[in-house]
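One chain follows as structure tokens, the form predicted alone.
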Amino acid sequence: MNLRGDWGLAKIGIKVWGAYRFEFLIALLTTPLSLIIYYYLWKSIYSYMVAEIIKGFTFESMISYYVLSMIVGFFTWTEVDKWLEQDLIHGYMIKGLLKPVSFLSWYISLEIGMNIMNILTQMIPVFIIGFLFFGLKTASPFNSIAFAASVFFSFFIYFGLTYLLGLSAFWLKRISGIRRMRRAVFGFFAGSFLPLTLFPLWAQNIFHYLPFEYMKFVPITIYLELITKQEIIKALSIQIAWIIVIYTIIHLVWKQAYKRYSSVGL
């Protein structure tokens, strides 16, 4: 690992973030509005059902769930599939292949640079807003550390799956439709829209065999202390296993993509 080189790429990512900073600032302004909508929506649901707990969630923990969902989302956000598509279309791919760093490391470092700015400008402010206005509470030291580790692993799972989809551009060239579908599918199965415990038990059992819940739902349940320490250790182990599986597949697919790029001259 070349820390100096990786940090140099991360700084490029920070510059790329600067080019899109207006979009990020708009997201920061709309986040409190989204939280207000969720707050009153679930307040109405709990009042209508005359229930203090729904599927293991109190009203306070349900609101905290959405605060944490946005926080995790800022950390794991990536559009590497978009960068791959654009680099292929505009012919920038050859420059990346000539650099003395692996193609995968190049994009990971860029995304880390952008996410550093996401953390500073969006994730931390949302944490503060959550504590001050939406009842977010501090987790225990063990759960806080486990949450941080889980979010870290979540980034690599989310990035890896998005990168895999991005590699399809070597065959399809234009993948804007796939990218739009990716956002919807990832958001749904990761628990961005609804906690996965609200789904039928048979659906939850299916979710356990997919990597998506480990991108958002699992880190949130760890922070909210909805699972035991043994379950937390198991969840972190599964995240690591998914990372190994996903990046092994990336390695295999990349070999085929590189062969196609070299032989066809995309």
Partner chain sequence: MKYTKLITRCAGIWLMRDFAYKYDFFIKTLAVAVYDVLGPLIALFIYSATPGLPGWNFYQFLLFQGTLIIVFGLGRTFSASLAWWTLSAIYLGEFDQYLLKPYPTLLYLMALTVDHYGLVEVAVGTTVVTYSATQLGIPLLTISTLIYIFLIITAFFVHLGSNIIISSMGFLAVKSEALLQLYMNLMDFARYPLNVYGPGLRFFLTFLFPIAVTSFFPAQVLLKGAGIKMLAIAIIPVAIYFTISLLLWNTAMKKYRSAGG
Second form
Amino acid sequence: MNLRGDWGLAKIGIKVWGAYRFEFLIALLTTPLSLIIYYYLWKSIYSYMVAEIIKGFTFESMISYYVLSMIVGFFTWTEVDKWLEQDLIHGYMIKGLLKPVSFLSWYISLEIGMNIMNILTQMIPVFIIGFLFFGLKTASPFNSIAFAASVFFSFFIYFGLTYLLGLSAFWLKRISGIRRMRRAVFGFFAGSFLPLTLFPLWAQNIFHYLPFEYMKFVPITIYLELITKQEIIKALSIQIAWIIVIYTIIHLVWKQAYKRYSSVGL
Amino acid sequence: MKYTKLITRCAGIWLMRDFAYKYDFFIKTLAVAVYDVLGPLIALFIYSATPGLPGWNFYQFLLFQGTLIIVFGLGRTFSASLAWWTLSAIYLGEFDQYLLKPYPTLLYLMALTVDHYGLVEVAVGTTVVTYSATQLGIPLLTISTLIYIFLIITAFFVHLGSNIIISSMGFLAVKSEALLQLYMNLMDFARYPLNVYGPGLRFFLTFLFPIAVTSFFPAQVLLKGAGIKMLAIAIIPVAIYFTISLLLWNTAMKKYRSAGG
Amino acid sequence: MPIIHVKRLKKSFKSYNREQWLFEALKSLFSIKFTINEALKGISFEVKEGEILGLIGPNGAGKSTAIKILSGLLWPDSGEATAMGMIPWQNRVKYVANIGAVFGQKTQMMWDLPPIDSFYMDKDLYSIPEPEFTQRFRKMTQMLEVEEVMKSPVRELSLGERMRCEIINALLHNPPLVFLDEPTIGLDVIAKDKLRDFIFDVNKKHKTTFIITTHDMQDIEKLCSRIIIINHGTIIYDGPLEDIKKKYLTDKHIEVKLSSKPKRFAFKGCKVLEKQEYQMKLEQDTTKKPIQQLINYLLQNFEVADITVTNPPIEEIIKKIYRE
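Now show the form predicted in complex with the partner chain, given that the preceding structure was the form predicted alone.
Following is the full complex, with the preceding chain placed first.
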């Protein structure tokens, strides 16, 4: 990878984002709506209880959880599986192959460019909305930095797994089913809809050995200071380990996919 | 009669197209079902960690969720892609072709946008409702069930009406993708019972954007029986909402056919 | 028997200056700016049953507006029109069942589906009886040579194949009146010929009335018995093509490619438009001397590598009409 080339690609990503800016701005205006829903849902659940804490979450931290879930979501958002599928169907693959960079870094730079704009235009506003209206508190400097690092790693895990699933398009051609399943499964097991601590214990134990919780749940718990410093260090190392594993697998699968591409022609 | 023929023709065509990629077809069917099961699963986790929502025990809430899935499924089958389809036709300047067919344009578009995957949702929802009703000891062959079905069909018209409103706005104003996004976000308010929300929102969800009828009122009918007043509150706003949507559509068509898009 | 009457048909469009940015969009809410563009300034004409009428004129002259009004899509501002005894823009559903229409660039078939699926949809929409449908479908796909592509998605078809399917799509219900907006645009010579033969054939066999807009002089020469020239929303010529030909199509353009450098020459009625190292563009006034003689002259006096004769574009004919 050379850095100057990648920055050039990221700039393309920013341009692509420019074309979609309207959609993103709408998302910004409408997504706080789902925070309102979660706010009322948990308010009525907490008011119906005697205890004030559910599995480590106070009402305030529960709402903060959803604000943060949204923020991490903006950062990790990707549709690279769709891009892969569309590029294969419409025969644009060749364009990507002709670029003087590896295929993966072409997509990844595009994605980073888009997400940089996402961060500026959505993540920061949602942070502000969270602080003003949903009782989000600032985290300690250590946790803030660890959160930022963890979210950064989350992006690579999320992107890597999505890319890996997207590569199946080389064999299946149409992967709209896989994409839909990906959204459901990733969302659910990463903790987008419900903190994973509310899941049954046996499930939580299994989750520790899967990459999903490192795509969203773990960074959030870091921010909310629900885990200790040692656990944070451990979590970050596991994230790095997952990244290494996932990108090694991508490398291997890509070789096969490329072989298939050049032999079948698709 | 002609409409039934058309809609089965379209469904058949889409089914054959999707079936050409068998793996994708099966995975997509499965994915739709999995997505629907997530709601009840989340409900189960919430209820096992907390006493749950005030006024709703687990099976009652499950019945509520199942109802929601059925209505979403109906909406998806017969109307969910209508707005998107119309907006992109306007955007691409390809709307004329729908006016050239000897058939009411709205019905033709509805037939074209039929989505068979919605039927998977209807099936999942029906299973969830039947299961929870059995657990609650609610007999299923009563007048209440008939009213329940009637309300579910009423609820479908909220989805259809919303899609018609968004489509119409596509002719009257530019960039109404914003409305589509807003509608999808607002629909999520139906995921939890009305009594969860504050009075202002409750009013909004019952009378202005009558999405409460897509889950709350039908579930109430099965759980607590139907009263005239409750049925009136459930049905009249939908009738008004749907009428407004049709009026808007006619205005939009008039504008399109006099200004040429 | 006229199938279409049009009287003093007027249509104008308001075009708003739409703003992209929020601030400007808000500003425009208060001061609505628009320009009025008169697309049709009161045109009148009649079309006989079984006629092939060419509607020609430069872009933005009002051809498409006229076709859209007559096919029931648009409401006019004022004026009258009847077609087959109906007013096109009233009772749309009943009217469009009796017409066929192809709007050049925009497909009426579903992009992701093979043409045959769109045809079956039309079978339902127009209630075409099964035996008729099958018979016509077979005949038309055979004549236009598109049997092989019936099962590939429309988006994978070549422009020529798509256009031919488009025509079938418009004719399957055997309408007595058909509108074709630029049916040959972008097609190669062979595809154009196939399409023209087919249209001519349908016209002869079923007495189908066609109204065709085109930029292609050859379409007009091969198909249309009568033409209407529209410019700036008014009809500037309405009559048989022969008259126009005699009066205005007297000039031919000749492009000659040479294998040696051209020398000076003089030929009666011939004007040199352009001269390059190995090629020339000439214009011959055929009232002074026929084109054949010029070609013979060129072949005898030059080392000709290639020679093509074309008609001047429609725009030039219109300019000439205006000059009178």
